Amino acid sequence: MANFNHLINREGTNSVKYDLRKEVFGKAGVIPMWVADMDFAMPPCVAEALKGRIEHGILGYSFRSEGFADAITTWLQRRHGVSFDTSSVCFSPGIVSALVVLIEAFTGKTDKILIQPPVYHPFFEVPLQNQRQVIWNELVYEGRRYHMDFDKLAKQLKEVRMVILSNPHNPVSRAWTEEELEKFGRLCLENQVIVVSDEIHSDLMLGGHRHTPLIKACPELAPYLITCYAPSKTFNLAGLSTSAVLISNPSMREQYNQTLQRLHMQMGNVLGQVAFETAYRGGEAWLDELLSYLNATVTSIEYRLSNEFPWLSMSEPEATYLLWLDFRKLGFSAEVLNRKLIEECGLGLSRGDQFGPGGAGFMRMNIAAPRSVINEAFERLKLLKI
């Protein structure tokens, strides 16, 4: 069994999460709970496969075999009950890299791209950095749960070329239901809008919730749909930069691959390919253990919030290992709240306002760490001067 309580020292490994604390937070001693990677060792099967490949001694140029596409499509069928043809599988170094390629391939500089904030900030940073216009379809927060504003969405889609969906949603931890996704998909289909569904967190479901792939909820959307997956969140392999972009429409797939090659982003790396295939073929038992551990962590945090922090709440955690904490009762500005958490509590969280409209007053907390780290973080949180 995996030992998720084991503390691994990540300092001195060029870890963004740990070794850039001084630059990001101004203090090297904060507990880093910001970057979305885990403080847990990768599945043993992946470590063994990487070790074996390295022991071969040569890491020359390589290509992706049929096993790359087969590994992800088999996983998706087994884990989420959705079928993709292996021919639909394309490569990307990462989901954000895929966004760059997709925006370049399928939109022009006068096109509008819709996102649903508060949301993972590259969803709007990448379009803006590439001179596209962003349309904000802000999520509505009611009763510790977010939902889509479908009335506003229906109007906005009439002028939009592309939508980027977070499914499950980062950072608000929503596992969209089949009914929500079907309604969303049909609205996009009516307006012939290209949809990029980022489903990178789809394996990290909490509290008995299940992931619904958008293509499963609205199969008619397939000609306009691009779905992104990666083992990076599921198996803690972000540093290997290997992701999959699934495109059922043959002409769109060809256009994506041509753009990927034009940008010279198609090669990948040999170790990433080994880890990708091995994780999806052999990591399921490890993942089930991880989910049990994360669910127990969430339960303990919910207990502490209700008994020790009357001024703090969080959105209902349905997916991901990222909690969306609501500090708004304290009335602090985003800048003041962030500074107080750093200076008074020694905590390095992700600022809510960096996720766009609707994020101010919230903080995103990464809980993919040993329970001792989580407990220490909440003890430090008691030091906040309110």
Ligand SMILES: Cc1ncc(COP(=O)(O)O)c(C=O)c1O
Second form
Amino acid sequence: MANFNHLINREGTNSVKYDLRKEVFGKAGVIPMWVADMDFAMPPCVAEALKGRIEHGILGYSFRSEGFADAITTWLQRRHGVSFDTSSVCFSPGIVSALVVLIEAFTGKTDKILIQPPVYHPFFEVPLQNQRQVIWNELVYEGRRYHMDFDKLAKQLKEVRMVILSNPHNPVSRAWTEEELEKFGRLCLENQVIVVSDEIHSDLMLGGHRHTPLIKACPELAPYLITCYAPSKTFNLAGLSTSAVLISNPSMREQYNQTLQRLHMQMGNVLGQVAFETAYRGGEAWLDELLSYLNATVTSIEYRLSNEFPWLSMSEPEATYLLWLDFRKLGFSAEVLNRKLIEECGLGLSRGDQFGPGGAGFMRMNIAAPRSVINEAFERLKLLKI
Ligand SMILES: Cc1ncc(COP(=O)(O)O)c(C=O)c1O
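Alternate state requested, the form predicted together with the named molecule (shown: the form predicted alone):
Below: every chain and molecule of the assembly, starting with the one above.
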């Protein structure tokens, strides 16, 4: 049994989440609940495999064996009931780097790329940094749940070259339903838009919600679809930079791989490959324990919110270990709210406005930490002067 209550000191490990607190929040002592990695040790089978590989002594140039593609496709079949051919599996160091390659491979300068804010900020930062235009299809918040604005989407898609979807959605914690995804996929198909479905959080489902891969909801979209997966969130391996980009359309796959090679990003790292394969083949029982732990944490937070924090609510947590907290009742600007949480509460959360239009007044909280840390964070939240 994994012990998720065990507190591991991450200070002094060059951890972005811990060791950059002073730079980011101006205060080294905040409880770090921002960057999306977990304060839990990786699955023991992964640690063992990495140790075994290190003991060999040589970490020279390596290639990805067939086991790489087999590990992810077998996982996706078993866990999410979706069949991908192993030939569709391509490599990327990370999913953000995959976005850079995909934009370079499939869009030209000034092409329009549609995203649905509030959303993971590289979805708009990467296109903008690469001189593409961003089209904003803002999500609508109703009854503690976000939904897509399909009417607007139908109009906007007419002028768009690519869409980037967060499925499930970071930061608003939506697990898109099959019906929503089918509607979304059909609209994209009608307009022959290239779709990137970022499914990096797909293994982290909460409250009995199930993940629906976009390709399963709308198989006809396959010729236009790119789906991204990684063990980095699921098994807490982000520092190993090993991810998978699945492309069924052979000519698009060729174009992706050529671009990856032109940018010299195809090599990958040998330890990442070991961790990737081992986690997908042997990490399932650990993941189920993790999900039980995260679900229990969410239940305890929901209880506290309704009993102790009448001024605070959150969107229904359906997926990811990131909660989307709604502070708008307090009426503070994004800047003031962030400052007060740092200075009065000693909490380091992600600012909602960082995720684009619709994010101001919200904060994203990473709850992938021992329950003692979460409890302490909510005690500190009571210190907020409202
Ligand atoms: C939706 C989404 N995509 C991608 C990433 C990051 O991926 P990577 O570290 O592989 O670039 C994150 C990290 O939080 C994320 O939430």
